[in-house]
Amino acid sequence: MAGTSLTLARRSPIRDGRRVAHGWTPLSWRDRDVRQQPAYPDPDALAAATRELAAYPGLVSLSEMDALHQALGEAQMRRAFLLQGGDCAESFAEFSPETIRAGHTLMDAMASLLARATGVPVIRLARLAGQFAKPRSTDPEVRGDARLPAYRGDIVNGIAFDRAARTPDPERMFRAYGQATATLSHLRSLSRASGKPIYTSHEALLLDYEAALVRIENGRAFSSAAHFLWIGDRTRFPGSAHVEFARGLANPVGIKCGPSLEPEALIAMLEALDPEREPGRVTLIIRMGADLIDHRLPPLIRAVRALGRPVLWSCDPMHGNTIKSASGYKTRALERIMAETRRFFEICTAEGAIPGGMHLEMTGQDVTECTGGLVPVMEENLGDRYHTHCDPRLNAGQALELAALVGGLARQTVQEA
């Protein structure tokens, strides 16, 4: 029921047909430790916006979500492979049919390459149609004597460093919803033409927006904002409001696993998010960095395998390899991205886990944001076409080069199994 009110939903726990999420409601996260949220100056305006959004149609269907859930379960058994990728953060300014088509074309080419190499179906999961909010390391942002709220993505505020742009505005959620709706419509037409389904994902960060798009259907609560949501490395701590929000949803969920994550904390999250050990429910997105993956990944694999938990192991070789160039640009070296990818596959294989997915920040546009590649981007070229609003993305050539590497590594693991 697309119009189920959050007030009504909060009065009763949700049964999804497989389990009861005890004490959970779409708003029970408010009783937990809530971090990485904007400070809206007008709480009444925020409440009015979320009430209105709660009556809007959902963006994705329960049946689509269930199809993805089943496919991810196949990937856990080496019978499919997950390709998750797209923009670091979607922007209102760069929204266009051409941008969507370029991203879809790149993902389709990468998926085809991977399918030929591995001999298994490739799940296409886009970071799109909802990836508008971004966590921040520092808030406020300080430039000289000026202190302003940090830019938290176009769904919250503007990137321009002035008071009007940086003031969080709940009305931006409606523009994000409208852009996500249009993006999904175009993606669906493109996927029908190619005959390959494509699903959407984003970080479940802005909890007021996410809660407004929870829907209840056939006794099950699910996010209608995307087929797949993940919990970020900054919001997966003990007592997290974001973990509480995700635990009651029927959607498959991801957990970003950075180098600070201890095995005991990971197991506690798995107990909260997947008490019934459902195949396809949880994807662990490993983002350690090339220097730390050897030390930090094996203990996580051993802890999960010791308890026989079904998870999908996916590699995010982007976030742990971010540096600032001498010229001041945030960048990533393709060489380091490839190094972490190789070690991810090698460590998973050595520890008896199935390396079943990749999670990338990439674009079909010819950007110069990451260095390296067969047609190399040098550090002195970064300013030529550096367009990202947040983190550096692989361009199409770099992404295809990485996909070729992943295809060979994945094929080798299948042959050795």
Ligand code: PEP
Given for the second form:
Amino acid sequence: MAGTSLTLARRSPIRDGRRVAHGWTPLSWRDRDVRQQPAYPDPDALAAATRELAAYPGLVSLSEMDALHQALGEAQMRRAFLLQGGDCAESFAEFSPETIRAGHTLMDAMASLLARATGVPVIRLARLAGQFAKPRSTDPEVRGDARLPAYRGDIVNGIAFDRAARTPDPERMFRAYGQATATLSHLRSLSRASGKPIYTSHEALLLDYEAALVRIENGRAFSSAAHFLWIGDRTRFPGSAHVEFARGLANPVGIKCGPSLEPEALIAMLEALDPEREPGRVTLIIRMGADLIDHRLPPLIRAVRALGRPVLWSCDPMHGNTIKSASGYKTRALERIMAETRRFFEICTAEGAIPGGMHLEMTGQDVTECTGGLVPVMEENLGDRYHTHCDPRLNAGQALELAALVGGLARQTVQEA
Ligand code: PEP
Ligand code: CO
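Could you give the coordinates for the form predicted in complex with the named molecule, as opposed to the form predicted alone above?
Now the complete complex, all chains and molecules, led by this one.
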């Protein structure tokens, strides 16, 4: 695959003189600390798959990506607001036009509500059309006497707890690529009807796949897999392969900021990812949990502000508030999600940062995965329609309720400015 990337680079005309970041190649991450990758049993099959993918057309264009980059810069200045949301993990099983349409309708409704409340344009960034790979806290998974590789998302292996399903299979990358392509195409036609652009994003986790979708145009390397990529909380440590990979991409990038992130480590990542201090380049996705945000967020804001670094502050009130219900379901209470969201806005405002975005796991389907809401999902009903392949998502009603809260909070910050 290294050969393919170099071939791409040689073929690409360098018109504007811009070059890729110093010392970076689509595969330079291999020399760093690589975590959260599957153990493919057949390295030759993996190499063959990524070689083939490297020759496929990209999903997104450089010009669309630049438009998003610029819009995120506007959000940093309070002139736009970011709404990023979708599945925790897309699955092959839930792939249908109805699911995509319901997700689009929900995002549209939330974005309209937020735009009316704030008076600024809302950036629609779907967590979709490529969100297939999942990091895991424990691997292997043990049930009774059986030990099998953990499920790492449909792009890697199957969710069923049997040896055949759980064995990582590079052929799954093609199905993920195909589903992402069709999802994006459907989203595009829906967004043309509504007259508002929609952008796509996912966690850049499965590095062999991500590297195969890097394209080089006009001397600029970018991920053609999505407009926006983020680095997960488990892969954003000093020396990380994932930070190295993202460093060389022209895409706007996100960093998940969980409670273990120290200000020094954050600053080091910002220096690596954004040496030119470009507006719109980095979005910090804060996911501390309602209990820890008061303690962990202020030092990060102070460190970033002390250096005058431009970042977009966004709130993920989902991932720090995951619990296990008495009946064994992974769930989240809407109340806790709302509590963290409120504190995010209050802390940003008190510390002189602009709260400019939300990052949510949600679906247009009427699922029972998170508890609470005006038409409440009770703990005992979680089993009714619990469909997620990973973390619990807000259903449409819960997501709209949260959007109403965010609209109020964001309007206040716009008025105070
Ligand atoms: C996710 O966004 O699904 C996720 C795994 O988040 P985090 O990296 O913040 O834990
Ligand atoms: Co998740």
